[in-house]
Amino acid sequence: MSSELRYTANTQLEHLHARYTGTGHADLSKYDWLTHQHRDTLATVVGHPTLTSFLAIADGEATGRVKFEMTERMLQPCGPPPAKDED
């Protein structure tokens, strides 16, 4: 009984992995996982006209200007990745 209960909980996990891709896996690290977080809300006030305006009048910029920001922090928006470990 609790072999398939095992295998039911596995299969909706991989469903919602393959579903939700910013969901994460077990070897998923804290950068790369910050980094999808950080693009997210990125995204999200990009595709968002109020919170983009918002955004604007608070900085005192243009609605343009904002979402260009905000589109060309999504490159790196957590600095460059940390360096790999040889092992």
Contents of the next structure:
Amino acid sequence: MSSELRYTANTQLEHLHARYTGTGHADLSKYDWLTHQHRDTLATVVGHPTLTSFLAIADGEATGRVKFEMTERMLQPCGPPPAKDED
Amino acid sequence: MHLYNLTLQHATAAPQAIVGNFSGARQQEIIVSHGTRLELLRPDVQTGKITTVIASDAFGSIRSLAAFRLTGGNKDYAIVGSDSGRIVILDYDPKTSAFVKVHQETFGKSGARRIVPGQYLAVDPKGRSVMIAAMEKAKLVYILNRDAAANLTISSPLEAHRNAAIIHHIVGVDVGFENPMFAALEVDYTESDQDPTGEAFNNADKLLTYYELDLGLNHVVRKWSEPTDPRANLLVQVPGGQLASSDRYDGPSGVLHRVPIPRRKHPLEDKDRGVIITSAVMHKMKGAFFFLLQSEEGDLFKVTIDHEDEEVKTLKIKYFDTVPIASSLCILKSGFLFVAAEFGNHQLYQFQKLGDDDIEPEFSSTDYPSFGMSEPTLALPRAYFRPRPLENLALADEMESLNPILDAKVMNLLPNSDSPQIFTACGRGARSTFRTLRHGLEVEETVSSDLPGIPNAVWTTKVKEDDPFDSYIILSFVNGTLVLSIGETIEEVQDTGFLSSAPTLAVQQIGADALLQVHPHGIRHVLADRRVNEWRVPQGKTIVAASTNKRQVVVALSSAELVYFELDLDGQLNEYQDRKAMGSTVLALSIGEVPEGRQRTPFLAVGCEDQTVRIISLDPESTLETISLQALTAPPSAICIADMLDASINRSQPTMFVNIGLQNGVLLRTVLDPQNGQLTDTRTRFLGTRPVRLIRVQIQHQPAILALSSRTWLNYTHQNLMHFTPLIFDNLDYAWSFSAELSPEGLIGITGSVLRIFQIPKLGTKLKQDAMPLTYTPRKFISHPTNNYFYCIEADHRVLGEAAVEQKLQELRAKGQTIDEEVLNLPPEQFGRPKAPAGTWASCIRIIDPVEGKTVSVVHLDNNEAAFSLAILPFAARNNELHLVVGTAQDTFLSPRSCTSGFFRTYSFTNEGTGLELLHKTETDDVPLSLMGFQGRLVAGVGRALRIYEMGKKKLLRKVENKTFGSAIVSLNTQGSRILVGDMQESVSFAVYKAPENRLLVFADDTQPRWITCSTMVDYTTVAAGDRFGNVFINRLDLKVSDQVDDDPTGAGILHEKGLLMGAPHKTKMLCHFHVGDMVTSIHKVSLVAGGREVLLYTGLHGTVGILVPLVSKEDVDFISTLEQHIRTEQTSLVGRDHLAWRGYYVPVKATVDGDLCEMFARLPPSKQSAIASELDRTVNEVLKKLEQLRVTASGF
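Moving on from the form predicted on its own, please list the structure of the form predicted in complex with the partner chain.
Below: every chain and molecule of the assembly, starting with the one above.
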């Protein structure tokens, strides 16, 4: 791969990452990956009526409440991010 | 192995419902999404009953629905957001009675993904554009318009994306004819993702953002963004905006008014808990509007806004009524409220009043400083109301819904039933029910009265052709005939002209105003003036069979001759000059009704003792000539010609069917070709053990056929397709139509010496439900091997148990608080139980008598214990006496799963199973989620450990344990010494118990992770299981491995074998896989028809009941899978989902044919049908016959 090509491929990749939220890359941190996973899962639970019903029955809550709490949890599903190293 | 999937009962849950004028008529209709299916409902304004107009499979998951009407239009379209990555606009075409896809625009990948729109839909109230949004970031706006030919057009999408924003809700803002505007409730996560201190997360703003679609520039701009309450969850459109000429309100001015959501004044209220609104509906009337909001407890609140032009003066909220918790509320202009319940039956209410002038306290924003906005970050002081029974609404109709089915059993327990029933534990919380499903139509009996003797036939007749109702009931006995007149009372009459001293063979209202009676010795033609013309049978002969219609009479004599009469224009009955000798005794005769505008029906069908049916011409050119002949396998007992509509054969006009009932209980249905009189397309069905009797009746103004054998069947047309369903009613000896003022659509029948008048209220349903209430959400139930009782465990999370309630009340009383008994005693089925904090449980064990449909006894669990599993098993240590073991856990939390202690409660049966006696409780360290009897011991899945327990004096004694399972054991099956273990996340593993060494070893598992919900053994090496994402699959163990494991006496071989792929040494192979679309909650291997093949029956959470039928021959597999392939290309999904991708949602579909899709063949246009059939080298009829045969032989449906 010529350096030029690598350069264009990279910009494309960045563009793709901005476009497709949740796509991973080589330097993804564990925290980011996990957060993406959780957000994807929560979104799919809200998106499938059977899964929301299932959770609502198990938990004894209304489906509307389950959907709401799931959506709220998407904001920060895995707690605050780890502190960045100083360097 | 190849399977054929057929849905017997489609999902009945309603995740969403919308209202609109979809057929373009004045009347409003409701479209309900059943998750994977769309149903159009029409509420009858007069009777307040809901009828289904059509229901069609979407073959995709419907996530959002919106009704949409173009400016100035008079018809609503339905916009569907689904998991197909496409937006679809549907139009209901009343002519063909089908949903037509008007537009289908692709915007993204398929699947319910985070950033692919489809989750939310919002339409502009003026019908100019629609916004479709994802859970995060993506929002697309489409402009809708009409072209010169008034067709709906759709633009290319305009993006209104906002990166890193989680979308809670969107709504169209009413701005009149200004640029369309949408509001979205969003939270940005960029900052909280970067801030390790968590401060940004705590301060994250929930923004109310307005997006304006600039129609001139054709793009979307983010207009304003305004932080709002961090726990906001729902937006509701407020009408207005027509006067938006002033720029005074150009821009947000923050929240203007705020009122609290009132809370129930309940003595057991959990004060730490908030209340949210889960659904809302706005209703516009002339010059006014109001909102109904529903809280998560089911309370409806009426919200009104007082305003002067655009300026809001006050916002008011008051309690309205309490209805079941809805997923959607729909208000109809005719004064009805449709509640699409999230669980349980859906309900239609009628507004009695609008709660305008009652004493209910009203909370107004003007009661609070600065309209409730003086301190926006703090909650307003709590407002309370007293819940009470319905006052403003009255229940008008109910739609049965099985949703959710949590467990099921298939057994034949009811007396006099030759097919098994499906027993289901349904519902959630206090609305839970235990339902018995039986294949058949519900029958409503209106009259049942004893007769002096045992009649052998019954007829009803009008006196004149144009009478609206029947006047006489004629009963034929062995030695006489009785005539009853229908009036205010039913009484015997004498002077009717009928011969009463002989039995009757046929009764007919003939011509304009005459009556006809056929008796063994002649025919009496009773004219309007009571004169009687009698035709007498020649000496020594009698009439053995007769068939009549309005203009024709055919009788068969004992000398095997046919005599034919026809009514002439003067109303005289004339005998045809020749008599036809049949050469064999005639057993049955039938002529059809006279076609509209004709003189006669041209065909007569004659069934003879020589096991033939002959079609004989009645045409004047060729009277009494034999046209065709069909040989039978047994002597016929009845024949019935009827013209009925079946769209799969001919969609424009009725087809002439010749139904032939045989003496061995088999029914043949053939089609009579009106051109050449040939019989084609014969289909057979076994009806019962008695000779078949066939009667032509009218059901809902359509011809139908009652077939009587040891069961009564009805053959009728519903939604243009032919159905054949048994009636759930006593056996009838004879029946006829019955039409009187009180029962215009009834039927009359005789069973023994009882005369019964009944009707069939719900055509189209295939499973009749009988429900019995339960206290809490049923979790599992089990049948007793010897008595017929079911033992059911019920448990509800976040609910206080009986003992806890008592204790809490006592505490309150001790504190000197007065307790509002009236509120406390409100029926929980309607109001639910007060919510308690997480970790609180109410639970009981119930003994159910399924035959009587009642509870025998209930054992409530105390100490905050909840039951999760149960088993009935013999303990070898107790002489194989049967015991009930219930697995419970105390103070359980669901996520992460924890409990202070699990228990096995061991009960012995008392009083022949009607009572339980607790022997002992055994503590465990985790929640026991599955139990099973195994070789006189108990095998239990306790959390992730599999253990075997032996019965002891004070406890169960742990004998052996295996802790290699992934997360939690949820299902157990056994054969021999093999145990199949279903793990919550790690699929089904095969374990074996080696008694000599007391080893419990896992020797095979699956290559895929599976979130098992239920499993059953198909045979010794094969398991069928369902998972949480709606798949069913079949795994098989290699026979060699199976033998090898069985041959190893100590299990040392398995113990030292090397694991494969970080699991057990052997792997099972997946044979079949299919995505059902509903979470499978139970799966059974049963035979549904007497003597039929065994099939796999599964139930789904949302109310699906389906079967998987094994295909027997390679030929069938080839045929049916090629057919599926062809229909797949013809019949595209309503929501634009690729069928193959839908059925292979998580894993590619394997060796399973979608029968629901194949059955769509009957609804395809004829040209496509014949094209597909010729590809298959068959005729259309052969294809239809094959499909029907597959369904009937497997399920009897």
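Just so you know, these numbers come straight off a predicted model, no measurement behind them. By rigid core we mean the largest C-alpha set that fits within 1.5 Å across both forms. Numbering follows the first chain given and starts at 1.
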Residue 15 C-alpha relocation of at least 2 Å between the two forms, rigid core basis: yes
